[in-house]
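Just one chain is shown here, as structure tokens, and it is the form predicted on its own.
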Amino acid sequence: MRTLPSYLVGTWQQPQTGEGDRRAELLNPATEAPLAVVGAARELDRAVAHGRDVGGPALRAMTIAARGEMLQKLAKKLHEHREELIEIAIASGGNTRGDAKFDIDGATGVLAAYARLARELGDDPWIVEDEAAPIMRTSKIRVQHVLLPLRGVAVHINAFNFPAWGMVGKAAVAWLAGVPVLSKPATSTSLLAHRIAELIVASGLVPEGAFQLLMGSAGDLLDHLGAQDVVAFTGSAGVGALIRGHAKLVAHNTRVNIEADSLNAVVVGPDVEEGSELFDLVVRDCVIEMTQKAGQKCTATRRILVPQERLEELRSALVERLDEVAGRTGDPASKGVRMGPLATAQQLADAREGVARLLADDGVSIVRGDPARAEFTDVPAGKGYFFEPILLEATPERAADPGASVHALEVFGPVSTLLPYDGSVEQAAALVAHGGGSLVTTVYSDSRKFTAGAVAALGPFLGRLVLADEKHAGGSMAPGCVFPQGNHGGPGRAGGGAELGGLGGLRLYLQRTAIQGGAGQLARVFGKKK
């Protein structure tokens, strides 16, 4: 069986086999046949100190453009190993096409959306972030502020269930600023992330030092970062504190930014209607979102707000859609399967458990699906990953307590819990805060005044808010994509990081410096800002 090497200090390296080195084998989770092994390596400060002092500087060498006509090259090399990639996911993190699709095309889509923001960044080795501004009213002394690249590391932890788009969004954004990468991926679905690192280093496109590739464990990473160095962590909130509190990021107050757990919500206007297309809008968008990746999203939709007097209705329409996937479940290799397994052994372990601690809070019961169903589509039974959609319901009281476990424990996996609420934008964004802080939340309504609150009351609670309405229901996406144009990060239980937004992406990378001189001066270094 393969044995999958990290790629540090410019060279492929087996890990390492000596006593207590241990070793983890990479299952196709709907079969639970062996893929691949990997394993630790060692000597992590010499890659720490390459990605400085090589990846670094050559990085800084180019100019933005430079960099960004490098990102535009890598969307294209990876687009056209995309075909090998999708087989890869399917096989590797259960995917099905659509999800492989769905992964993958995100990543290229990060690197070509980074491409197009260097054009419009000029070629000087900073960034102008405002005009220059006078320190006293009569003074000639001005102030403005620059944005520049540090001079350490971005050590990128990425989490399972998106092993192209995780890896390769946090590169784009990263190499844009002039900051080489050290990038760890998780190591169940890591098989693609190899295979993608191996196409990158292939392509020659990336000097040498500003790319890394660690296997495996961890191992003492985090005990060579500084001053100047970043770490980017996606996984779940239990691992974020940890990482976040490890003591020599805190000695040395190094950058840090978290996305973790996120019961993120959607809140169904009291103006919608059964029949209208903003109504079949929230039922599509539902199901796409416990659906896709099997549920195993940061922004999957976990709690559906709905008026009381439309429970009925909604629950129903949710039930025959959930029922046409659950009876396409199975090995995503099958035509025609529309839900593939989860990532892992623990990952279903996990997901029955968290069902069965939703479950032990009185008034909160399962409307459709079985946790223990263990026959699905071309997969023998027992075999593989497998958890089908399962929709739970809270009564109107559950709903309403802060204490219920609904608003504390997110189950990653296709379940979604429907909470009944009044119908006012005063109790949906008392549910919404329940949950402690969210990636993203949707509101459904064509009515101003309940769009316009709900913006108001909700917006302190997340990282992004989707509106939708009718006249836009036939051209919008569903809630759980991510574009790199918007923030995607949120606050409290969400992590309180941020990262993509365009330029303000960029920002975790690049220390904002305040020049402060003379107009003229400061005029004869950056000229005008554009």
Ligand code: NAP
Given for the second form:
Amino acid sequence: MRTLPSYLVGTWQQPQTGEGDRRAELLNPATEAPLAVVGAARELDRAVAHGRDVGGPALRAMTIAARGEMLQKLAKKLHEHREELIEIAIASGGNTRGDAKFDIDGATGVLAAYARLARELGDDPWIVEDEAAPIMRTSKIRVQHVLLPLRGVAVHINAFNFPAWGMVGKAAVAWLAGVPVLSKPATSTSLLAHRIAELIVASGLVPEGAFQLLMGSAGDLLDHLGAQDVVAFTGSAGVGALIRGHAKLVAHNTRVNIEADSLNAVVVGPDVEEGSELFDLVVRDCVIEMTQKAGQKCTATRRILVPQERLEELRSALVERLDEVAGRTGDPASKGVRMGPLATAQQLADAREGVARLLADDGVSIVRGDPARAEFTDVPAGKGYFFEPILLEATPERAADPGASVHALEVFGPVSTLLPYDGSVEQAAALVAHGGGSLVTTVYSDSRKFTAGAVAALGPFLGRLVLADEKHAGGSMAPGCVFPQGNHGGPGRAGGGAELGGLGGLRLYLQRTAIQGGAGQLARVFGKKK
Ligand code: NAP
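Form predicted in complex with the named molecule structure, per the form predicted on its own context:
Let's see the whole complex now, leading with the same chain.
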């Protein structure tokens, strides 16, 4: 079986084979067929130095426009291999074709969006952030902020659920900022990340040292980082907390961005009536957000807040649509399958345990789905890591309880809970806030009062708030779509991080320096060149 090498210090390196060097076998999660093996790399201090000393200077020697062109060409290159990448995602990630496209097109989409942004940023070694501001009425001294690339390396530690988008999306932003990348994909789905890395390296588009790939565990990588480096982590809250508290990173105040768990919600406004296009949109979005990538999305909907008087109709509409998906859950390589398996045996065990924990609260029950179901489309019974869509429901009392498990536990699978509420913005905001900070929440309403109230009351708990109304229902995107123009990240439980969001995303890799000087002097350095 193929062993997947890391790409470090300019060469493809097979994993170490010494005592204590762990190997992991990558499996097709639908069939459990082995696909490849990964192991650990060593001498990561050399890789960090290579990024800093070779990749960083090479990137900074390019203009911002040249870096943007590099992103554009890379997007094209990856797009040329789209079909091959989709096949890998289906085999190694349990993705349906639609899931795979979501990940892979998301990756090229971020490259293209940041390539476009590059055209607006000028050709200086810095980005001027604002106008020079006077510091005193009587003085000609001004202060102006500029953004400059950090001189370290961007370490990207990614989650298993988006091996393409996670790796490429993060890298696009760092590269445009002028910072070299050392990327560590999550092991279980790293076959896709590895193939993309091969394409990036073979393309010759990214300067040597500006892209390195670390397969297998992170080892002692973080021990080698310092004050000019950046860590961008996506994954579970537990590992995120470990990384944030890493002694070396704390000692150097190394910049750390954490994207973690999230108990995303939807809020059905009191004015949304059955039969309206908006009601149908709620149902469509909830089903997409529960079942796309088998619910293994950080932005998937976990809590569905519905006014008590609408509970019955929403429940029955969701059950009907989820039944359809459940009937077409199976091997994603088979035609007509709508939902594939979870990514690993561990994810399956965790999802089953998670549902059991949600059900352990009084007043929570299953309204559709069987966590123990073992027969699925085109797979031998008991094979693969399948988990059918599970819809739960809480009583209004349990829904309002800040200590309820539904507000604390992310079950990373096709699992969501109906939470009846009284239809007021105040209660909706309280329930959303019980989740401790989320990536995204969607509010469905045609009422300006309800929507504006929701922006003010829910916004502080969210990285992104999606507003949906009847007029725009036809063109509305499901809330789990993350666009490079919008901030991605959320407060509290969601990790407190911020990625993407146009220029905002670059800030993670740039030092914001206030330049203080005379008005004429600043104009000579930063003003438009003749
Ligand atoms: P995970 O188990 O926390 O792993 C995430 C990454 O951290 C993997 O690359 C993993 O490597 C690595 N890792 C594990 N232990 C480490 C350590 N001690 N030091 C350094 N790195 C370490 O998360 P996951 O299961 O892959 O992903 C699922 C979670 O990610 C979910 O909770 C989901 O909500 C969250 N997520 C959040 C976002 C977001 O943007 N907020 C996006 C996607 C996913 P190995 O795989 O080699 O162990």
